[in-house]
Structure formats: C-alpha cells, structure tokens
Amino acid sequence: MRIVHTDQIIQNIKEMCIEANYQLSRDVEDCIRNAFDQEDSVLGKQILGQLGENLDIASKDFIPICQDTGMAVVFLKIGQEVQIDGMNLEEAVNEGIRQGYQKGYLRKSIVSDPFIRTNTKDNTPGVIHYEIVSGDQLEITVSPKGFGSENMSRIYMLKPSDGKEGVINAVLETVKLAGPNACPPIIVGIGIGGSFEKCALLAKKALLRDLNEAHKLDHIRQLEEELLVKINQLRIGPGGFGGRTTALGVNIETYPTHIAGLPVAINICCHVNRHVTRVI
C-alpha cells in the first residue's frame, strides 16, 4: 500500500489549474498553426493568426489564454493500492482549485446555486470524476471547461436503427446550431454507447485525447475522419466568419450499450481545449 498525502494533491492541482489556463497543450497549438497554413479564407486566416499570437502572448506574459478560465473538471484515476492520507479527498481537490484560481488570478465563474446564482468567489466546487484502477499511482487530469462551447453541447437518445448515419446527422446538427457561439475552430468530443449519463462522460473524456492519436478501432477512426471532413465542409470557419477550418479535430469514445439504445453525446470545446495530466 502506497500513501499519498492530500497536501501533494492540493499542490499539484493548484499548479495544474494555472498551467492549463496559461499554456495550451502542444497537439492543439500545432493544429491551430497548421490550420493557418491551410486556410483558404482571408478573414479566416487572419483570425487563426490572431489565435496564434494570443497563445504566444499568454505563454510569454503569463496571462490566461482566454478570459473564461472555465469550470474546473478534474479526473482522478486512483490506483487500488493507493491510500489517501490527510483531509477528505473531495475537499482536497477543491482546495487545490481554490488556491490555483486565486494564485493564478483566474476568473471565478462558479455560482453556488443554479437559480440564486451567488458567485462562490473561488471557482469551487469543481466537477470531479473518480475511477479506481490497478496499481499504486494517482493520475490527475485538470480540464478547465469554458461555457461558450459547453452550452452548445447536446445528447441524443437515438434508436439502434438510426445507426452510423443517425450519429453523423446528430453531430452535424449540433455543430450547425452552435455556429459561431462555440468560438470555432472547435474540437468535438463524442461519446457513443453506455447510457444517458455514460455517453456524456465519454464525450468529455474524448476531448482529453491527443488530436494526433488515432482511435485504436478502425471503424471508429474512419468515422472520426469522415466527421471532421463533413464538419469542415460546413464552412462555418474561424470565429464563424467562413473558411475551411471549422473543427481542428473529432475524437470519439465508445462503450457497450443496451440492445434498445444508441446514446450519443456531443461535447463541443472551443479552440482553447485545456487539459493537463500529472501522475503522483
């Protein structure tokens, strides 16, 4: 049994909240810069150039990439041979978020009640997902999620007979309805299978996969490639002003499902697809 103290968890999450908001992951940054070279719209190319400049300024001057520093979504993969020592784990995660958003001067966007809407003033609580895995390590992923794109996400409870075409139509409908509101170019995370809540979690997890990492299943990889082409053919373009770069990538995660269902969740993320992973 390996002991991990919550002080370590707090410190790492604190640092990760700041890192994620100041430095975009290399795969997403490369996609933005590559899109600039390939964009055929003059205005679209200009916007992509500005996005690249924004990334440079954020990294150099140590300021957030986007003013919406998101709701902190934290994924914990806890090895079954790990013992958490110290304070309550959920309280520790939120303490790390609290310290990170305060030290990093990150915008506090969380309200304590969905109707009364009083700001908690420290960006807590976060959304925490727990997973028990084998081993003696603790893997933490922090993914601040802005709500311009989150608000454009959808779930469809399709029939099995809707099949692949039904999934494609659901994704394209979601992207069309999002239009410029999701701050394109976007990354599209898709969850297929499971149940109502499981497909939504799969879609959120799909956004964490490196855009250069192909899906291990050929038929899913082919569907990702087909959807990316079809989405970019919509020519919503950077900032919604037209162009070939509507999406930088499409990632799909799947799970077994019931004989009577085909749940599909589409979680859209703007070009600021932030996530940092550390292993303790």
The other form holds:
Amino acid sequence: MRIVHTDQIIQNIKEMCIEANYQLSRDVEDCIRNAFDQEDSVLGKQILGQLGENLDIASKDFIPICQDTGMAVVFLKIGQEVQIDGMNLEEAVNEGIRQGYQKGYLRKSIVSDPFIRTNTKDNTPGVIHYEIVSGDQLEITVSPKGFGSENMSRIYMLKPSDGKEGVINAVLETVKLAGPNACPPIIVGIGIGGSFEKCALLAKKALLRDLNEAHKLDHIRQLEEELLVKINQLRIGPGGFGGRTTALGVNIETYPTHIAGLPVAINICCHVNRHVTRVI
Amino acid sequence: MEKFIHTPLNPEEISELRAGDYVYITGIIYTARDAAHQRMFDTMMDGGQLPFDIKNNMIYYLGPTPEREGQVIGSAGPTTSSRMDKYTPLLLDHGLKGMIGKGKRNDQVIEAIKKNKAVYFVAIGGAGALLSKKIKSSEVIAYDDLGTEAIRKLYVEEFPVIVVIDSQGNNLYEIVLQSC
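Having displayed the form predicted alone, please output the structure of the form predicted together with the partner chain.
Next comes the full complex, and the chain you just saw is listed first.
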C-alpha cells in the first residue's frame, strides 16, 4: 500500500481551485484565439477579441476570468493500492475547496439548501465523484462549473430507434434553447448510453477532455465532428450576436446501455471551461 | 452605432437607442441579482421603501468575486438575466429605466420595456476581468448579509454594453437569427 495523507490532498485541491479560475487550459485558450482569426461577423470578432483580452488581464492582474467561479466539481480516481491517512476524505476535499476559494479571492456561490438558500460563505460543499482504479496513485481533477451554462444543460431518454438522428436533434435543440444565455462560444459535453445518471456523469466528464483529443472510436469521432459543424451552422455566434463561432468543441463519451434505451445528456459549458488535473 | 450615455438616464436619450447600438455608460449604476431582486420585489409588494431610488436608474445583474487589496472590485461580468424576469416588470413600472445582463428576456419583460420606454443592455458574458477595469468605485449599500448578492453602488466609466431590447421592443437576438 502507498500512503497518501489528506494534508497533501487539501493543499493540492486548494491550489487547483485557484489555478483553474485564473488560467484556462492551453487547448481552450488556443480555441478562443483561433476562433478570433476565423470569425466572419464584425460584432462576433470584436467579442472574441475581448475574451482574449479578458484572459490576458485575468492572468496578469490576478482577477478571476469570470465572476462565476463555480460550484467545485471534484473527480477522484483512487488507486486501489492507495491508503488515505489523516482526516475523512470528503471533509479533506471540502477543506481544500474552502481554503482555495478563500485564499484565491473566489466567489462563494453555494447555498446550503435548494429552498432555504442560505449562502454557506465558503463555497462548500463541492460535488465529489469517486472512482476506484488500479495502481497506487491518486488522480484529482478540479472543475469549477458556472451555472449560466449549467442551467441550459438537458437530458433526453431517447428510444433506440431514434438513433444518431435523434441524438443530433437533441443536441441542436439544447444548443438553440441555450442561445445567448450560456455565454457562447460554448463547449458541448455529451454523454450517451448507460442509465439516467450515468449519461449525465459522462457528459460532465466529456467536458474535461482536451479539445485537441478526438474520441478513439471512429463513429463517435465522426459524430463529434458532424455536431460541431451543425452547431456552428446555427450561427448563434459569440455572445449570441451572430457568427460562425457558436461552439469551440464537442466532446462525447459513451457507455454500454440497456436494450430498451438511448439516454443522452448534454452538459453545456461556456467558453470558460475550467479544469485542472494532478496526480499524487 | 457607437453611443456614449450617462446615468441617471435621460428618457429622451434612451428612446433614441436602437437594438444593436454599442453603448458606453458612465455614471452610477446599482448591482442586484436573484436574492436582492426577491427582497426588492417583496418590499414593493408590501408598499415599503427600496434601498435606492430606481427612477431613471439602471440595475446591473452582477455578483462579483471579492476584491484584493488595492482593487476596486473583483471579476465583474453579467449574470443570466432571465432569472430576474419574474421581478423586472414591477421594477420598470416603478421607474427603473435600464438593465444590464446577458441572455434572453421573456415577453412580459419586453412588453414592460416598451410600455415604460426603457432599455435592456447586454455586457459580454465571461469577460469579468476585463469589465472590472471599467468600474472605478464600489460600495455595498444594502442587503450586506447576502454576500456577493448584496446591492452595490458602482461608479463606471465608459462601461461597454450592447443594446439588445430597445424602447420600441426591437430584439437584437431575434434580428440576428432572422438574418441568417
């Protein structure tokens, strides 16, 4: 067994919350800057230019990229040869979030109860997903998720006969309904298969994948490419003011499913698609 | 067309703005988002006094990040306006003249904008660091207990926005979709 102490987990999650909110990953930033070069709408191009400028100011002046610094979604891949020492793991993850959001001057956006809605004032709790994998390492991903785009996400329980066309229609309907609300240009994470909750989790995981990395299965990669073209043909454009850049990327994750079903979840993310991964 | 306006808003100037105009705002504006709207709405329904005079003034749908030492405000971009739709017609009927947010508004809000000759502006979503540079002072004036959702009085200089719904009810999002 390899021992990992929760102090190490707290320290890393704290740093990752801050890093994610001040600096986008290379792939997302490159997509925004490339989109500027290719945009044909005057207002759309102006907005993409300002989004690039916004990224420069955020890293230079230590101002979060977006004021919605999100609900902290944390993925833990725990090697089955890892022993975690110290405090309770869930408490440790939330302590890391607490310290990150306080030390990083990040917004506290979490309310303790969906109806009573009292702000917890430290952005906890996060949403934590645990996965047991082989090996002796612990992989942590922190993905602060803004709710302007989260609110525009949807799940469809399609029939097997709906097939690929049904999936395409569901995605296009979701993107159209989101329109300017989700802060386009967006990134579209799609989960297909599994069960009701599994496809939602796959959609969230799809948002974590590098935008330059295509799906390893040919028919899924082709569907990603087809969807990106079709979404951009909607011409919602940057800010919803028209143009060719409605989405920067479409990532799909799939899983085996039931003979009777074709679940599809579409998780929309704005251009501030934040995620940081570290292996301890 | 590029235009420069000052707050408090001049009703005549507002009626001349058209969907698609790129406008730079200078002057005092007030922040309020979900929880502050709920409180203001309840106050008005009870016949109470609002924490600031909304007549010919403007609300910015904003909950900023905390400011560091030496900064006026943290990241300060717009939040999604449609969550305020339930409360907006009443505020407009009481004299509110403009809103800054992002995204679509419902039919009731558009009707209230026309009726009251008001205007709905959109700022760039997800450009909170850039927009914070246009805010020159910030002071919490009400609902301090709401944290980021408190009402702030901001002084802004040439704050960049786009007219999306003008006083005649023209809607830039609709115009854009029809033209392609």
